[in-house]
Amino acid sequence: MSVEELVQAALRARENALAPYSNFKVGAALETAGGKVFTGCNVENATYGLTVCAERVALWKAISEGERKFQRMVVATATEHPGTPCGACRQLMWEFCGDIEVILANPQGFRENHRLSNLYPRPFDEKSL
């Protein structure tokens, strides 16, 4: 899958965002290392602490469907610079991804690419235990 097409499944995930609370809505777009994609939106509630984003629940859905490698995942936002993945995004995505592509893209056309690396460059792991 090209890169454009990923982030469009994320553009289109993000549509499907129940954020009535924030207006903040997110789309990701998980791609495996055999190339599946696995798309998430985030679901918010009126306690916020309940609320989940969309990297986690694009992540949920490649695991509950045995996927154990990826290899890129596409954020995105509808703000002039796209958000990153929140801190909690980031450790599972670094504990079940290792060091991935992440893009952040709006739909205006900006596109950034990272390593999860540079995103989240000292991250705990199971060689902090």
Second form
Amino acid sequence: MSVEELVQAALRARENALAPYSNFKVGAALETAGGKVFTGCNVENATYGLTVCAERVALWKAISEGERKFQRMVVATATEHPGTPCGACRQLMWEFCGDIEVILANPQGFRENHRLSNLYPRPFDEKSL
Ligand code: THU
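Return one more block: the form predicted in complex with ligand THU, after the form predicted alone shown previously.
Next comes the full complex, and the chain you just saw is listed first.
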């Protein structure tokens, strides 16, 4: 799948975001090493604190379907300069995906490529134990 197709999947997932409290909609599309795509959106609830980010929804969907190896994740917001994943998501992406490519995108055509190791340097992981 092309990066642009993965971006479109993340943008479509963003439309399903359940974000009545922040009104900040996020979509994610996670591509496995084998080329399958799992999407996610942020899901908020009345306690606020139990909110789950789009990245983690995509990750949990993929892991719960037995996937273990990943190559890319697109994170889509509608901001002028799309935001990077939060710290909690970076930790989990690092532990479960390794040094994947992270592409930030918005509906206006902004695209920016990162390696997770650049977004999350010197992580704590199983090697730290
Ligand atoms: N959010 C994500 O889904 N992913 C991010 O990378 C950053 C933040 C969500 C959580 C919450 O629903 C809303 O965006 C505002 O923080």
